[in-house]
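Let's start with one chain on its own, the form predicted on its own, as structure tokens.
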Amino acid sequence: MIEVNNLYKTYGRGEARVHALQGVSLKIHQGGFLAVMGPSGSGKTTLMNILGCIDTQTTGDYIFAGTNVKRLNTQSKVYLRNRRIGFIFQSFYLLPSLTARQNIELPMVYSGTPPKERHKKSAELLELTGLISRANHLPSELSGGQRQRVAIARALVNSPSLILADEPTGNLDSRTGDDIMRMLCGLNKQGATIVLITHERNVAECAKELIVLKDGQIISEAECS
């Protein structure tokens, strides 16, 4: 489904430029799950923002389900990014003023979905993550584990090729955090292929496949038992 070619990526010029991916390659397969280790600043998050296409390699080839995606127009890029991938953040990024279910329909109102089939997919949504009984609340009478819910349950409505999660246990204490990749190993049980960043080791050890960066190379790769 994914494979990255011998990705570069460099930011600033002459003294001031960064190296922040030499030459990565990896692929995943579909319904694989994949955990990205390595300290600051080591071009995880680079990396995840190439997969988001939210970013750009400077060279090196990116394919998405046969797609090279350096090929694409914006206008395609932007199609593919809204439709096929979903993003899971440390942060959640929830609207405070909107509740859990207008949360959830967000990407469906950008991508022109009519008013019944968000509120029927964003009721099964709700129930799948279950938070149907939290529907009509803000963010701010919500959990922590509760916002996450949410923010798993936005990345899935317009029912995306690829999961990308950002470190998205890492602002929840031990047990919430767990429930939380609980829910990603049964999304990823269902299909779903997810790439996944993370700091803790526990966390990463859920994915089938581990790969840890250093100085935006990757410095080992293993299979998770």
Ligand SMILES: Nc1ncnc2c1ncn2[C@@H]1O[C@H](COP(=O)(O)OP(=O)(O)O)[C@@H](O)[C@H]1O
Second form
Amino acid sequence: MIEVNNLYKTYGRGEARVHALQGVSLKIHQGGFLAVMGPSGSGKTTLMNILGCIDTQTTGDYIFAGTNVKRLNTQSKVYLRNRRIGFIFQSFYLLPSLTARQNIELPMVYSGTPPKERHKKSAELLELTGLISRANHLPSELSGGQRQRVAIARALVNSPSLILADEPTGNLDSRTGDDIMRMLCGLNKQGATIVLITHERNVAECAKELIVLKDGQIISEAECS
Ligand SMILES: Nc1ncnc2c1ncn2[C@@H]1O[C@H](COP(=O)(O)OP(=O)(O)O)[C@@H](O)[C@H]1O
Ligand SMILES: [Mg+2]
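Target state, the form predicted in complex with the named molecule; input state, the form predicted on its own:
Let's see the whole complex now, leading with the same chain.
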């Protein structure tokens, strides 16, 4: 479903140049679950931003479901990002003035989904993430784990075929982090393709494949049982 060939990413110019990715190649099959590990600064987020069409590589190819992303115009790329990819970040990025339900519905507001359909979908996702009793609460009235569940529900709104999670448990205590991981594992079992960045090996446990990045290169690759 995803194929990355010899990806390079260089930030800045001249003296300030940073080679964030230096020849990364990988494949992720539909329904796959790839964990990406590696020290801070190794290029994990850079890779995720490229996979999520938030950023563009300097050289190399990124093929998403048979399409070379390089050949897409801006509009098609935005469509791909909004409709087929769900993002989950370490700092949840919820809008503080919107309730849980409104935060979940936001991507559907952007995509012009009619209110009735929006409410139906958000009700479904509130149920899935165990947040029904918190639907009308503001983020400030929710625990860290609940906020991350809102963010996950929001990521699922357009039924993305690819879920990208950048250290989703990084700001959570370990028990809450385990809950969030179980949720991601469940989504994967239901068919979602997942790329998970993490620095905790136990968090990567339910992944099917693991790569370790260092200085922008894959230094180890393993299939997990
Ligand atoms: N927007 C940017 N401009 C310049 N350098 C960047 C930028 N984003 C990341 N970098 C650099 O690229 C390298 C990889 O960063 P990143 O992908 O964020 O690593 P990780 O997520 O593994 O910590 C680091 O040296 C970082 O400082
Ligand atoms: Mg990072």
